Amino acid sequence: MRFQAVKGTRDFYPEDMAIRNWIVKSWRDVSLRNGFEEYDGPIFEYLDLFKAKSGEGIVSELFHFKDRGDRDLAIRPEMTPTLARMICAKAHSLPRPIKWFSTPRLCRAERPQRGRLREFFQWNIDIVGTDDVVSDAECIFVILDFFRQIGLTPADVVLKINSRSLLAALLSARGFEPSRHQEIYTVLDKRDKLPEDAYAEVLGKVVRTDREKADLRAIVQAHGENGLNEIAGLVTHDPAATAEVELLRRLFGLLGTMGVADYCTFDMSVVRGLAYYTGVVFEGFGKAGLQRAICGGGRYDQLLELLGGPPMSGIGFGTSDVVILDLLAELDRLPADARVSKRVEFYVIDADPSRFETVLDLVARLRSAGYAAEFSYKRQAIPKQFKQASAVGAKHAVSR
């Protein structure tokens, strides 16, 4: 019987591992220079933790099992529940704001497709313990700082920003009862994910009148500075909605001060379907063929409380190695250096086969001094050894 990797997973041969290490190192470098601390947690959690955060429907999206103690467990599909659980456990002793990042391996029981696999690595950034708009700006800046580091420009990607609290205020101002908001968010979040006829069908299930349908279609079409001004014009008599518009304007001003505004645009169609988002939400999209979300996040105000912790606001985002590498491959932007699986500083040439022990001695000394050193197992002509040194990318070839 011949075996192969399970569908939706990947084998990492040395060149693939080099690319994976490159992207994870990029995530870590960006995180650290922006003042974030790294954390991690177990690869499986109690199933109830994920159900508490996302509801019973999440179970079908998880790899879950019973352990020998008949406990229901699940392999982690995301890090936010683990983050919330860990912060809840030490909430009163952790300094605020809490700025953490992680780069875990995650698994989801879903159908593999372009940009989505069943097993992947994800970069998570979270700022917890403050609801200041400056933290919104910093969180967004971090993902854009990463884009710049890997060579993605505003011509390649766009970050679309909206506010769930603005949308909630706008819906209320237009007569949509708060009890209906979540189902409307879920439908609006599908606008760019479904064909037009399929979207029209699901939209028809949540609206009650033609006026409601027209309102929702008009709302999600608002984008850019003009779109934000149009929304502001619709809510001039609603203090709550007006305050949310001004908060967004403040956010865009801060992003301009931080030098990344050219990546960003207001877009009312960005909703993020997950129920726990409460404020600013955002998604990054490729502008070329891969016109799907490549990152996403937002503010959550009740998540920690939902999981038994104190009231504490947070904002965060996630992105996966799969979708980022797909985009870089499409743009042919993956640097050649990222594919290098072996980095050799010294290749020791065996100039005299009768004194091979001196080669091993020098290699051992170089390695003990912290240098990457290689040599040939075979006794062969010097030109062939030079050729081998070149093949492994050695910086220097030496002999003794």
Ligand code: HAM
The other form holds:
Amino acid sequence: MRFQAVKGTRDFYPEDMAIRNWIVKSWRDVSLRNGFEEYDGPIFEYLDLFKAKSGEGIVSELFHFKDRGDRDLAIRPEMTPTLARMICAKAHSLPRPIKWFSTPRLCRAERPQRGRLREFFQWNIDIVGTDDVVSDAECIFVILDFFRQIGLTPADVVLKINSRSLLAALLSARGFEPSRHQEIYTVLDKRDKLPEDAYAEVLGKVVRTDREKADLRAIVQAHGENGLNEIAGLVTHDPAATAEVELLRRLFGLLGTMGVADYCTFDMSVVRGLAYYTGVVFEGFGKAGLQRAICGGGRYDQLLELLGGPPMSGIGFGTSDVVILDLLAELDRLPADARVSKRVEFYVIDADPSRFETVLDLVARLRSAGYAAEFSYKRQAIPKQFKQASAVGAKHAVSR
Ligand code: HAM
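Switching conditions: you have the form predicted alone, so give me the form predicted in complex with the ligand.
Everything in the complex follows now, all chains and molecules, and the chain you saw is the first one.
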């Protein structure tokens, strides 16, 4: 019987592994130069951690199981609840702001499709312990710094920014009670993810009248500077919403100062599916082809308190190897260097088969001195060995 890899998972042959390492290294380089420290957690957690904190969208996509002690556990579908749990455990001893990153392997029981698999690597950037808008700007700068590093320009990608609390104010002003907001967010988040008729069906389940349906469609249409100005005009009676408009304006100003405003735009349709977001939310999209979000994040004001920690606000985002590689493939921008799975400095030529030991001796010395050195097990003619040396990409061919 022959087995195949499970649907939605990947085998990483050496060339695939080289590409994965290239992307993870880029994430790590960008994180470190932006002042973030690396952390990790367990690959499974108590199921309740996700049930309580992530919301319906993710819970329906969990791989969960019981351990021998009949405890309900789940493979991590995202990192944020683990991050929050870890910070809660040491909240009083960690210097703030906490700027941490990780690159975990995650699993979601999604229907595999372009840009979405059932197992993937996700880069997480989070800043916890401050709600200063400068941290929103810094967090957003990091993902754009990464896009720039891998050659994605504002002509290729756009980062759409919104605020959940502003959206909540607009919903309340149109008569949607706060108790209904969460289910409305979950549905609005599906707007670009479902075909038109499937979206109309889920929307139909949360709205009560045609008027409500029209109101929701109108609210999420606002975008760009004009859209933000229009909304500012609609919320003048609401000081909290007006302050949130001002915060967004300041955020766009800071992103301008940091030289990345060209990537960014205001867009009321960005809602985010996860339950814990409260303030600024954002999602990145490829401008051509790939429809699904290539990154997503936002501010969470209550997550740590919900887990029994002190009140601490945080902001962060996630992006995955799958979406980034799909986008780079689509644009034909994956650098050739990213595919190199073997890096050989010296290829030691066996010039005299009667003295093969000298080859082994030199190879061993080079390796001990820290150089990558290769040789052939077979006794071969010298031209063949040169061919082999260039086939493995050796920088030098040497012999004794
Ligand atoms: P998310 O929107 O669920 O947010 O995922 C963030 C990103 O992870 C997506 O934009 C996409 O790039 C990638 N992603 C999600 N699901 C899959 C999948 N099935 N296959 C491949 N890639 C996928 C979160 O996970 C939040 N925890 C992010 C965050 C960090 N918020 C604050 N801090």
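All figures in this text were calculated on a predicted structure; none of them were measured in a lab. For the two forms, the rigid core is made up of the largest set of C-alpha atoms that agree within 1.5 Å on superposition. Residue numbers count along the first chain shown, from 1.
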Problem - Exceeds or equals 2 Å, Cα of residue 134 between these two forms, core fit - result: no
Problem - residue 199 C-alpha moves between these two forms by 2 Å or more, core aligned - result: yes
